[in-house]
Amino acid sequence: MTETMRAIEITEPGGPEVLKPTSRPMPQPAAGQVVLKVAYAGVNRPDALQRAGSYAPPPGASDLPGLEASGEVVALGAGVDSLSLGDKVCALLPGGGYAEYVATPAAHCLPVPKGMGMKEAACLPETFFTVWSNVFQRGGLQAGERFLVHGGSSGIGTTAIQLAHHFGARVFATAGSEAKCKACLDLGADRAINYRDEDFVSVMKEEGGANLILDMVGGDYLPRNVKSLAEDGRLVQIAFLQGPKVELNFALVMVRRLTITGSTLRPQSDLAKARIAESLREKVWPLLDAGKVAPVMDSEFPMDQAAEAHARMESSGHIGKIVLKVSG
């Protein structure tokens, strides 16, 4: 390995165009970590917080942007034994997966699944970790139970839908058009609304209210989601595309007994993520392996065009993931 890189950096608080090719210093690997040699790396929106500036690394992380990435295994920390130089992973990152090289805990990386190229694995950690995380560990999903998932056609939607069908939940979905309410329905959702054209909450009261609702809207979602749930339904929150503070009257929560929470992902501790890491391993990388579920794919830049693919994603006409090519 030589001892630069070349990567994307953030120059400056701002929109795409602050996305500038660099050459960076090798990672080394810590205690517990590998290096990997980027082949992949997914595209999320955490990535375009962190690039308008409202989204911080955790102390210790890169601070370059990309929080997931499929490579192989070119350098071990002190006390790795789960892997082996040569092994082929896909990764949840501290940061840094815009880039030739990156460090991740040895706990956070996954095999690549059977059958699935690099570029689909690059796209399974973040949104793969954060619905595992949310719907089904911290939301509690169970078969039969009523799941509402808002953004469905996004990376963590798409995912969402995917999994909720697979283990027995009634699944709708939100989204902003026919082309992506069609691939709601053809992912496994048994109603995808088209919120330019009806309510959801109307929906989701016809249907005897949600169950359990992931959101990462926000802002005035908040208390229409509330009013979407059934009696004892959850709520959980992932992100707020339309802003964190609205008013709610508390009362419907207290006296239908709902549940609201929430979580964000990088933040978290090595070991939580670990903890995820492994459920995931037992309960969900075995429908990868069988071609059950797989992420849905939107589209694919090189690395240098980190810009068009920020753009692409905010322009919110993806269906799918987005990914860098890095290497490979």
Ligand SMILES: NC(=O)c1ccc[n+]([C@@H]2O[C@H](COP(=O)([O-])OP(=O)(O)OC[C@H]3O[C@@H](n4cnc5c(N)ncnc54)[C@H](OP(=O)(O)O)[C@@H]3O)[C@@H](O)[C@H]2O)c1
Second form
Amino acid sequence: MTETMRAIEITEPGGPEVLKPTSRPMPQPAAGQVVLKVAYAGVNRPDALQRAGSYAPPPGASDLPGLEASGEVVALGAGVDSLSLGDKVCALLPGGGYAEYVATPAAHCLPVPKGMGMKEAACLPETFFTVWSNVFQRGGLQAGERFLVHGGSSGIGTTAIQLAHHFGARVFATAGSEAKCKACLDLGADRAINYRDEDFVSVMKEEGGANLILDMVGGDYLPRNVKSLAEDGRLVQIAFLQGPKVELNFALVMVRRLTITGSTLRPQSDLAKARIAESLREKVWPLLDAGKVAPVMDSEFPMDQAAEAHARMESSGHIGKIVLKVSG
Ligand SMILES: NC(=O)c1ccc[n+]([C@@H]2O[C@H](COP(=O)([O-])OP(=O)(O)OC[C@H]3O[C@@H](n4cnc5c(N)ncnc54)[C@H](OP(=O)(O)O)[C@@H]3O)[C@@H](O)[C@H]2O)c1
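Having seen the form predicted alone, the form predicted in complex with the named molecule:
The complete assembly is shown below, putting the previous chain first.
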């Protein structure tokens, strides 16, 4: 292996244009880690937040963007016996996916599902770890419950719709166009709500209220989500695209026995992420192997066009996942 590799770095906080090709030293695997030769890297909204300067990498993580990738194991750190050189995996990354090589804990790698290409596999970890841990583990979604996901056509939304539908929930999704609403229905949503034409609070109240809401919008959605919940309903917050500060009448939370919670994946400990990986391996990977659930692909860009990939994501014109081709 060479001593340097090609990567995309964030030259300064700013718009997509601050993403520039660069050369960096090859990553070395620490104990418990592997190094992957990256085939494809998934693009996620948190990458854009990091690029803009509002989502700093946790201590010790690479400053390069990229939270997920598919690739081949090319180096093993001390103590790694769960993977072998040459294994094809997809992995949750602490950062650094927009690069030819990346180091990550072996316990955060999962096999490329049967029959799935490296391109699609690169798009699994960030959204599947996030949706599984927030909707099913934290939110406790049960079969027969009414589940509302905002941003239904996003990478997160398309994953949440499919998994919630598969596990027997009645699924509601909001999205900002008719084409996006159709995509949500095609993925298994029982009802898609175009939020530009319809009020999701009225829709959910008519249905008896949501038992669980997964929200990334925040802002005025927070009080509206609270009004949309059924008694004993749960709201899981994973981002605040419209801002985190609002005025909220907590009397409703008390009277209707609501739970408001949330989480971010990236700052969690390696052990916490390994536990999510194990649960995914057991409960969700069989569905991917069987083709019952699959990532929704929007578009592919060469790694050197990461700026164009971010511009596409921030236009919100996309449906599903955007991916960078690195060496695949
Ligand atoms: N907490 C965590 O651990 C975690 C992990 C991963 C991602 N996230 C968050 O989850 C969200 C989705 O991530 P993703 O990668 O799936 O992103 P994405 O594909 O870019 O989806 C974001 C979607 O949100 C919708 N949206 C609604 N209001 C918006 C607004 N004010 N500004 C921009 N978009 C708005 C857009 O669809 P419409 O056109 O329908 O509005 C857009 O497609 C992001 O906010 C991300 O930061 C959180």
